[in-house]
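Have a look below at one chain only, the form predicted on its own, in structure tokens format.
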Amino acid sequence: MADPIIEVNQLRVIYNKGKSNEVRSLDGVDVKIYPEEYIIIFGPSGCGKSTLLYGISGLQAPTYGEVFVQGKNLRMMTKKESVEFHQLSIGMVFQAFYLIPTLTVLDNVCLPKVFRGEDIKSRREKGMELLRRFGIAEQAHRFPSQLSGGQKQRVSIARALINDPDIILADEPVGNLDSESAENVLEIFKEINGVDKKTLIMVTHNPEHLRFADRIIHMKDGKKESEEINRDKRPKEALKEEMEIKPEDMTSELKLLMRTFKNLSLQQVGVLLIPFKAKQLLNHVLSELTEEQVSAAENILKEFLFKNIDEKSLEEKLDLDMSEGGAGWNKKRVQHFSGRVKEILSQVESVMNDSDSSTISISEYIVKSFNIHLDPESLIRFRSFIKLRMENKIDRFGLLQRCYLNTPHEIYRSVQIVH
């Protein structure tokens, strides 16, 4: 199936339209989401991410543009169709839980089935099944005020699933939770997407959550600024119509490996990463080569990174004809590639040696490599973020968050690629 389950076309939401205090919350957003995808809408406060989610849910009417869900135009739905849509097609999870304080936990979960007119026995059986699944069955006859924040959110997730909708929408669902409860909720969402095969769309401003998503939609100032791909679940037929995946989007293998072996020493991780380093260096530097030429070059580059050959041998093998065991490149391309690899590895060595000049060196490399023009103030901020990362005072996500909020977006995207 190549058709998107959700399609947003030029969605605009304008508050106080035509007045002096007019606000454009969304400004011409286009989004396609396919069945069983896990999508995160990411960005700073006020960027329009929640408005986009509510537009998809039908809770926010568009000023201009259209939203299609499961092939139906939300704007064209009758009142009856809209009620059916909200009861059966989507489930909503909110930051503030929105549980009814005078109802028990079980009755809160079963409430959507009450509106469907289902008998009390069958709806309570389904409700208890979900409460057992999320480890809160013993709380079934308590009231929301007697629960922790994490328990309340699990109740609201159960309520969202009670009518078995195809789509789950979550607006900052862990914003009110402690770190342990937040991780628990995020693992539940991962299961709902992976096991239950639900299409899941979550809004967040926390970059630490991005690892869970298949695709990340970056929002800024009411616009969709870019997309980041961790895993591509879109059908092949649909991909032909979408823009090509850029090399910087193809780093999920590397990210997964880094997370898996995060407790190993730098030296151990370095050895494990060599095959991936070879692949990423090629993606970072090269284009317009055949698959065979890239594959041959990757193997030669591995030899170089394992220090089985020196720089001169690397260049000779890359230039050598494929029939003779080389990669079949030309000298000009080889020299350019070799120079770029040498430059990149020198930056890596600078970081490993913790030299005093590495902060300036790395920031200059990024600015130069991606042809970014920064004003003096932005450059100083950027260097300070690099320094904090090198001193291990912030992690990768802290670096990305600071760059996203405080520097031009070109810096944020380039740091994503280089890191």
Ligand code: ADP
The other form holds:
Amino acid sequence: MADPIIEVNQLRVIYNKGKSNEVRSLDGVDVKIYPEEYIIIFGPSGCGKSTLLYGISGLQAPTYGEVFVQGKNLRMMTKKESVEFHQLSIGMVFQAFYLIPTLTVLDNVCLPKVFRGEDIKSRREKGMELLRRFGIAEQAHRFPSQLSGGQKQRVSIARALINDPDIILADEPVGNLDSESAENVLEIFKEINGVDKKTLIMVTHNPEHLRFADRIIHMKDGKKESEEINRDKRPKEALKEEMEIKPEDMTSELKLLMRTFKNLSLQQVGVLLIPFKAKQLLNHVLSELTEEQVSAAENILKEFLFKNIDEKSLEEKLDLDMSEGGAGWNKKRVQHFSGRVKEILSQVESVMNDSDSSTISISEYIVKSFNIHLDPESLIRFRSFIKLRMENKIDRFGLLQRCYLNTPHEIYRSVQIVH
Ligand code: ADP
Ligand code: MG
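Okay, that is the form predicted on its own; can I get the form predicted in complex with this ligand now?
Full complex below, order starting with the chain above.
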């Protein structure tokens, strides 16, 4: 058997140690994970799943115990090794996506490469390749707010893969998605593990997901309760079977799907569909909007952003039939969408009107005292994260995650130190 790619020895994470509110988030966990395994960390809310995942990622330092990844003790890594580890060895996917609203889909995906100093042409080529693979190439120049939840998660998966890491870590990646989009994202993970041979560790509390894993780590009260090998999982070879799709075999559903992803060739759609079963395909088609519906909505949204129409008519127009100048959406989708739009607009506003001098001085303090050279965009982003933290809208992890994903690595390191 191969050596473990990840080894966790007696990992303990204790918050507020020695105080009355001490929490033993992880209480002596041992885990070995082997290359190309699909592992699910499973258990009820609060049992320590995320803490274990962050321990493996190096986002959370152990109170006691050790974590080895690819033979390296995370604690003993030099600063340079740690930066390279986060850039090249692991990719992370979160429940809340953590996309940057002011960057296009393509720029979000390529961001990890920007921090590696790769030239714009080659990083964009790689980014587009991943967007095509996940059926979101048409969205490349749109902004995250214009995407469905499932599309956003596909963007964040593309971002996690852009530097081609061996290990993908995902914390409740479908927790925010409707069931069809969730199934689609789970199929992508299956492919990343089965075809791309990435070691995959996914946290979930949903027992329906367990069928995907090679091995399940059951957690309870900060401890590993048991491990379970999934004997029912299909052999990995089965995933490699190529599926040829000829035009005459195309079902009407497939035609619909082609219309949704009209920039894809038949062959590419075929690749995209390898893991789909008929039911999932149908669900997928039903859950995705057509291009026409999306672009009609885009125009309506622009009217709203230019303040030509108010929120009520935004909702009415999205709901109206396309033949009557609407976007032909259903009520539920409209309500969800307009809620998200409002949320995003208020976030943008709070960042734009950032007159909070303490936010500025704290972020400036960190940048100066660690002697970090930041481009203006990263600085604005960093300030907005500090602001959220100061307003207690995010916790320490929220801040670390955002910095980790969206700012140069020096910022993440320094926040880790000062927080
Ligand atoms: P899960 O992901 O399984 O829901 P977590 O790993 O997030 O659980 O949390 C495990 C326990 O640690 C919970 O009781 C949680 O409240 C606690 N915890 C997590 N983060 C912190 C923190 N920053 N400060 C204090 N307690 C925390
Ligand atoms: Mg969690």
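C-alpha atoms forming the largest set that superposes within 1.5 Å between two forms make up the rigid core. Residue numbers count along the first chain shown, from 1. Only a predicted model underlies this, so the values are computations on that prediction, with no experimental measurement involved.
Chemist: So that I can tell if N308 moves, could you say whether its C-alpha shifts by at least 2 Å between the two forms after the core superposition?
Modeler: Yes, because once the rigid core is superposed, the C-alpha of N308 moves 2 Å or more between the two forms.
Chemist: Core-aligned, does T63 move its Cα 2 Å or more between the two forms?
Modeler: Where the cores coincide, T63 shows only a C-alpha shift between the two forms that is less than 2 Å.
Chemist: Quick check: L379 between the two forms - does its CA shift reach 2 Å or more after fitting the rigid core?
Modeler: L379: C-alpha displaced by 2 Å or more between the two forms.
Chemist: Let me know the CA shift of V334 between the two forms in Å, rounded to one decimal, core fitted.
Modeler: The shift comes out to 65.8 Å.
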